[in-house]
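Here's a solo chain for you in structure tokens, the form predicted on its own.
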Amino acid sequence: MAGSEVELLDFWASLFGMRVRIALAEKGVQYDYKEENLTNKSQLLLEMNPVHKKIPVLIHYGKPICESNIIVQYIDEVWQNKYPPLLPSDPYLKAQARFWADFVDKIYDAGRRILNTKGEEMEKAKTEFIDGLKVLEGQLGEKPYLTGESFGYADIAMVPLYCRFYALEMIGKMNIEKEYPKLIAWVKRCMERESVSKSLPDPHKVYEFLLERQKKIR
């Protein structure tokens, strides 16, 4: 498929926008990646996500699609023939992904206000942050991966997380992969896949990134 049928308005670091380019990369889309300046957004992303001004955005045909679960989806059901399959066909499997889906996304808002905040806001951030790790920590058990055998839409929403653990072990003074051994066998497995590999930064990058913005923001 040309690359300009498809586009991705994006940022290197953010971890819904790692989302969208594992779920290209698990199904091989070819696509134009834009990256853009959070601080001075493009004409095109002001256009293309008029609701929230905000990245990822998918652009198929000249069409935008927003928000990153979202994406993912409508990824898996346009190249439904390409394999492997991001959703389970069957209605409750389908259902049980997008529910660990949207439980990952108060485990994101909890790490973020980690990096973001301090003193007891932290501390209950943190609270919340190992309480939410501590649940997946449960539901994945002795399975390979969040929702049973094959890599899909769970662990694509949360897998780009990884690479912010270094940050939230440094900012937050915890320590994730001593106290989540089976979260970290879980990271380490998907890592193994090369659509995740090449899509998550570096974790010292992402850790220097987020003290520069840190000193911006203060």
Second form
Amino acid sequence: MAGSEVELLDFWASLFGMRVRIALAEKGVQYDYKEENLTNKSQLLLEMNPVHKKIPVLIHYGKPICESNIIVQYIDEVWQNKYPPLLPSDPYLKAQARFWADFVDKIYDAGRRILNTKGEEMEKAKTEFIDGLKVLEGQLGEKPYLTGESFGYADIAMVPLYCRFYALEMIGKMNIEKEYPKLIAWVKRCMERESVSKSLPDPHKVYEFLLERQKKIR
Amino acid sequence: MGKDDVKLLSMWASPFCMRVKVALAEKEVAYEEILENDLMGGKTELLIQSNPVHKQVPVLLHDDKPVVESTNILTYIDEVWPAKPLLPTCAYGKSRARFWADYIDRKVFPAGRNIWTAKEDGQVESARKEFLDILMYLDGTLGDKDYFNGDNFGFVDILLIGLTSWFPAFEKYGGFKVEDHYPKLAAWITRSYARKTVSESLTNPEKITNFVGMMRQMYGIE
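Now show the form predicted together with its partner chain, given that the preceding structure was the form predicted on its own.
Whole complex next, starting from this chain.
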């Protein structure tokens, strides 16, 4: 069988992988999806990402691109003739989009620590997480998407976290749905896009997976 | 046509500010530098207004519009002033440059900080090892090239060179020399410092090392 032009090494529950799946779907790019077993990484993954040995990795004509936000930018640049653009063309607006995508990474990190720690460390992570969501709620304001009228880079960076809201609420004992109405409205708006709804797994399945993983860590 | 009004909110010891200065110098963009106070003073109103989320330097103000986060600022500068590009022109080359930019940003300065804030010998040793392991990948990707960008000084070079002003401090408190472990990387530092844009933008490493010594005293490390 002929090699595929575009391959994605990924893991079904990875938020970072979801960003790439959304971007590829937005651009209508066909690709081969390869599910990695993270407890037994494939030789291909270790060769394609020798520095970090992590998914997602996009392989385009045999050449690897690593780090989810970098991959999304790459997709936008290579398939720039395919609508929609994921980043604005204006340099200032682009810088804004990149800023918010970087900010989202900090929220992700706090979310990860809520799930993997306990006691004082978890409480600290919760404070950071809540502070981050408050900033996003403010940033959304009356806008339909994080950086304006169009769905794009910053939204792609953030929306995968939605599939973990249920788990974070249960494990972290929080109520995201109630506290952040603009964020929830934004999530629903994003989920109306097929690229998003088909790239995110079921939140209950994610919760079960995270619980199992927690048992192994603790 | 109106002239660009470019201001840089910076702090003299910040390697992240130094990066932006090098980039502006490489692009021959005139700017006004507005110095923030160091540890002793509070943050200025202008800084807090321009970067309300993080309240940190560097902040580039282009016609009063703020761009923050040094790597983001460098990308912005490269896009607004496209002559003499800092990033490669092809998408794949750009992705590799961004990969190493991300690696440098996530790893180098925090590892260096672990060295000068370490209190016991055991901590210093493991911090030193971690730092050298991180440099190993950078040395590997530089290889036999003159610059990370190839023949021309570029994006990744600028991001790393700012941090090298702190290397003598890491070396002093870590008990090592980069040139003993990674001669190619050391040669790249020397080669880069020979550029006027670098030597005029980077703070004298001796001043940084003294500053680190002062912080160690403040934090009760020595």
